[in-house]
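In structure tokens, one chain follows: the form predicted alone.
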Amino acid sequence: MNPIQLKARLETLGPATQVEIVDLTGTEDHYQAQIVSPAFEGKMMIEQHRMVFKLVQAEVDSGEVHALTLKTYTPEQYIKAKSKH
């Protein structure tokens, strides 16, 4: 799975979702993902990690997708999140 594919695939997630990817090792099997979408108002952390796990399971179980880290957070969270940076 390349970092386009990964990309469209989380966008998935619903309307207004934005991601940005970083291939961290140039193998296109270790990533970082941000992810900012109103479909995680109203969950925990853990609850929108799943969200994003259950989307590339099969590539991650594969081994296709062999990291992927996670900074997810809602367009609220991610606005107080930038403002302190």
Given for the second form:
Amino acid sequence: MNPIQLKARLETLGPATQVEIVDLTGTEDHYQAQIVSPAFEGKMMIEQHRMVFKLVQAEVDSGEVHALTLKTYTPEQYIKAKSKH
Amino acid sequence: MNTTNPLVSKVEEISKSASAVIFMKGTPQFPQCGFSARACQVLRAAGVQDLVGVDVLSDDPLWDALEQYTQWPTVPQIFIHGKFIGGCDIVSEMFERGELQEALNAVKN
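Switching conditions: you have the form predicted alone, so give me the form predicted together with the partner chain.
Whole complex next, starting from this chain.
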């Protein structure tokens, strides 16, 4: 699964979902994804992560995606987090 | 949730026995894994006084029941006021955002 495919897949979380993908090793199977989406509203971080992993369950199970570390935010959380740095 | 396994309800009971409970490798005093150690550090830094640690290495059946209960594949697993919060990465990230302190200060609902 290449970065473009992964980005498109994660954008299916819903409208106004912003996804940034980093291929950590250049081998297209160790990714970090930063996702900002209204779909995360009112959800604990663990539930946000579960929503994301559900989208790539097949690729994770098959090992096509070996590692995926996540940074998830609602739009409001993202503004708050970025205002600190 | 598979309720036929009696150990699952034991996991639930333990998870509610303190404001913060961590199922981990080793104990808070003697952690046997870096992620477990870091999670304990973060919880203390967030102000947890009564951290309860459960060593899954010494109780395989309980470890299986834990994974059935939370449907989360890795350890450590952290509960705040009886609610499953996540593993080391999530707890560390929540700490950085101040969300962990919020969860701890939230009165048990």
